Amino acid sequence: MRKKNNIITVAIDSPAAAGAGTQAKLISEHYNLFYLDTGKIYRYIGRLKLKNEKIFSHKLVQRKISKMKLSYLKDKKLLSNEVALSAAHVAKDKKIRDIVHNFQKKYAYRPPKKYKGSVLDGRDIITVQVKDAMFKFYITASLKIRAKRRFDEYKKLNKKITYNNVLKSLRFRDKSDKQRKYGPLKKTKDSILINTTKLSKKACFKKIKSIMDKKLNY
């Protein structure tokens, strides 16, 4: 993959509902970086599997991903618990991961011209996707706090689901993400730990911004 010169690259790994997506968006807006929510790509494929169970294949995924518009990742239907579990399942598939990997690398290293760089968040961004990122953050929070946040999201979308079901789902996701064979979620020695359990969105971004500004000489 040919890379753009002199761009800012930010890689974020985190368990589900830790606040990484929110921080990635804030980072992208403040530093004018292209933001790619990699988890949404797997959710898109997860939903594709649910809708096309009988004809689901690697060829279908490759075809759909090659033609996929980024606007598709904003579909609220991707936020359902059923899609999340399907996404966790397809993410274990090495061939699917390779397809997604190529898609993500394209935007990580060659973002649209109007941007100064890119920010990607997911489960294996630091360990696999953007190993040489300028900034590497591992964002996490306690399981109960993450479940509460995700439950509140579902309530706003009028989703009929209990807090306990969300908690159970996240516990399963954590186990699946950390124990999968390819690209398991783990903190690297060179990534900066950001625990959002007791931090507000504003306080968390302030902490990240301080780290980035120091290196960028802002």
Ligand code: C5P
The other form holds:
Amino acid sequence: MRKKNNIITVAIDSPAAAGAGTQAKLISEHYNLFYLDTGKIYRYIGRLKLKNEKIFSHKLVQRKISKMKLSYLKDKKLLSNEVALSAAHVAKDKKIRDIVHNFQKKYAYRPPKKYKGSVLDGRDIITVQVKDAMFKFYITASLKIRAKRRFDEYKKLNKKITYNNVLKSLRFRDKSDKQRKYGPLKKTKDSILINTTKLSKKACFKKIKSIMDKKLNY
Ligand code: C5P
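What about the form predicted together with the named molecule, after the form predicted on its own?
Every component of the complex follows; first up is the chain already shown.
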């Protein structure tokens, strides 16, 4: 079964560190779909703000995004807690969200030819970006588990941050992302809830795969 432009579209919304990125990657590899981690774009802009506090403007964001290559999103510097908080701050701005949406749209509906479709994950993918997605997943997990997973990731990256500060930061971002005026994170009625609190990566993917295979008649 295929839809708009004859491609498979998967939209995932989730709070931070719930495992959405991991699942999105597994989905993209298994079904040969183009994967875009939209949080990385807000992080890129968040870092831009941290580096250029005095000259930061919508114009600067527009210019940088129009010249941005996808490889820029692989920069490890985007993974810090400081950048995540700055990303959540810039993500509240309507104009910035519009700039990011324009950039994302082409990847959602016209991914590079070698792919059968796209997977996008973020906070407003189902609610705003790919409202007509063929598959809609809301992935979540308890705050404590998310903090533990993110803390372990930071440890591997040699980032000096305590578990408590990770927990506080996630709690702050949850609140900001859910309560902001534009593109707030929320679960729509038509999206499938996947709670990863007690699920391994493998078990979680198995669940998603069985849902997708059924609809795709695989
Ligand atoms: O997913 P990640 O933690 O990398 O996202 C960083 C921040 O970017 C989020 O806390 C959120 O404020 C913002 N974001 C957003 N909309 C998206 C993706 C991320 O507002 N689609």
